Amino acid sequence: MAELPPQAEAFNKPKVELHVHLDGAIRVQTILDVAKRRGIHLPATTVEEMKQKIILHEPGTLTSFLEKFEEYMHVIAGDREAIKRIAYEFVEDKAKEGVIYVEVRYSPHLLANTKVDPVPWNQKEGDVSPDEVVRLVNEGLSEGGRAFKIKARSILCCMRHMPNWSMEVLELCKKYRHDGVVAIDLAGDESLNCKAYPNHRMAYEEAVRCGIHRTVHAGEVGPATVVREAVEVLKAERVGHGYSTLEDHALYKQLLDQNMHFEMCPVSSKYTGACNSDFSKHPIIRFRQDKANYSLNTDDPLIFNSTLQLDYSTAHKYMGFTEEEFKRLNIKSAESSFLPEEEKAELLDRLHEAYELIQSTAF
């Protein structure tokens, strides 16, 4: 990914980010440091060499993107110090990008090495469970939030190909709902539907019953039917990506009328092959024109060698986004965040003040 030229930022005011993966936002230097401490051999010894291994340089497929995690996840997973460190550093990086509120997501099972079947990334059985992963991430986010004066919350991911994990993820959402975890998510291969894998539906039904917030990756590379399943079967309150919603006009209109929030990731959608690599033809343009409810997000900045500022400058340069639209979408993002109402009101007040907008009372 070409570096941004040294120029004025497309939007240098406070921002809200709702769709970013913790394990796709790790510093390369941290991967090298942890590998050295743990005695893990990597195919590269410098940041630049390691970046060549991890970064997607050309638009590919979702599969070629997911393969990149194999390069480094075994270094971080199962290591307490590393798990807490990546959460803390994540908050610092977001603060530098002007983010004042972020919801970061991850699969607790993919960072664990015990009480998980199968143990991921060819790790040996250890003693870091999914439950402890959540506790460590919460600690890192909380300490980072205090140090860098931003608010960070987390979303726990179920994985489509591992339905046997989903009820455990839901139980972790319940256990830590007052300690940093704000929602449940479903990520992974969109071709694996809930009819074939009822555990996901069961977890989401329980989430609805318990008042756990819900988002679902849908319509990124899958068809509009996956989006319909997300909102009708899984009762998603937000849709991760959702580009293919436009293929089903009735569904699109229904979700516009419902004020459904779409977590959109422009740079990501190019490199995963989710959308046309010509940004001037991106589905987000239609969402913008229709004043839809959506956010701009980085998704996996490590793998795309990107920053939130790159997504904003891309939207500005190729999609006709103005400062007014950036303000609008950040207000929408705050309104659609999974914060408790009182904290949400405080966040909205901060944005209105920073954007010099008169606070209007919405009924």
Ligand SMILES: O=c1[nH]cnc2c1ncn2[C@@H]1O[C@H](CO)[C@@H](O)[C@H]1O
Given for the second form:
Amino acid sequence: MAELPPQAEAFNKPKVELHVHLDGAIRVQTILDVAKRRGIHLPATTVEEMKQKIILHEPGTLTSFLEKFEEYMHVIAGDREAIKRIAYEFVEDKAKEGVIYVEVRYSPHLLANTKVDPVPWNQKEGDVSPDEVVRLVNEGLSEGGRAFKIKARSILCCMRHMPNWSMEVLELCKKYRHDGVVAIDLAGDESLNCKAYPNHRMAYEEAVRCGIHRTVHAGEVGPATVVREAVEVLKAERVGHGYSTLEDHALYKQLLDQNMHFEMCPVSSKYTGACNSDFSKHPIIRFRQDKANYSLNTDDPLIFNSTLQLDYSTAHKYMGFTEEEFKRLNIKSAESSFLPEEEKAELLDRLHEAYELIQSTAF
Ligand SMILES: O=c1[nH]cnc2c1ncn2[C@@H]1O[C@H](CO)[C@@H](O)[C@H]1O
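Switching from the form predicted alone: structure of the form predicted together with this ligand?
What follows is the entire complex, opening with the chain shown before.
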């Protein structure tokens, strides 16, 4: 495999990112600034110290990873200026990484402090509802999109351990479907409860009925049965992670045949303990060999101290990814995006042009 010169990007061309959590992609400086303004005490005062608290240094478990959000979510949640700011800065960071289209996800409930039961992060009840969170994030994303000339859309997350929020999430997806929100997701700890609660199921059935796009975190640390449930019961159109699909050969073949999109996050999968930390044995290699439909994504770059470049260079260095494969997977990502058809076609045109590919090139 060709070695890259130091500092060189593995793929220095326009990219599409489909799986990244807004609340896992906040700048550390912003957390410090907002804490100072709000008079919230943090156990660290410098970016470096705060990073040490937040970053996962060793591969762990999904559960221990999810606990990291407790270090800082109380700083941002319930604060209008902070919520809008993280969305705006997120777009700037993605533009710098060469991303031209991104779908960013978050739980409106986890950033609210009223009309949410229970109020998260031990916050006092305030006046920022999940609905207002969505409006604030939309503002930040669209202002950022205009300023940095990229397109950012959002996906609203249901949380596995909070089934009573799911119908509200679906209602928000419906309300804002023409204002930046493109899909519903189910996130959280699939290792604690694998079966989707009836409320999640009801929300997803309603999403199907209303034509709301659907993705589901499945087969990240859970078994292939969670992936099967995601596609068969929740009617997911994309699978978040999905590594364990490989354990069920029939399911894997079926999903390959269906052109199912898998949102893969290599660096994340090491630190959450989802996959063997030896990247040369990573399930993505099999997906690549089989020319599956997948994207490469950061997931939670704040907590993994990572960038999209790191995911690409990891794929290049340890998994044998070539420039041609990077192009192919970005085209697949654009095709599998939740944009309306016309906007999808525009995005595909831009990629074909940037990659110097003829439009009809079939991968
Ligand atoms: O890799 C992941 N797997 C499952 N859930 C996740 C992952 N990363 C983040 N979240 C969860 O999704 C919420 C909304 O963005 C985050 O607050 C976190 O709890």
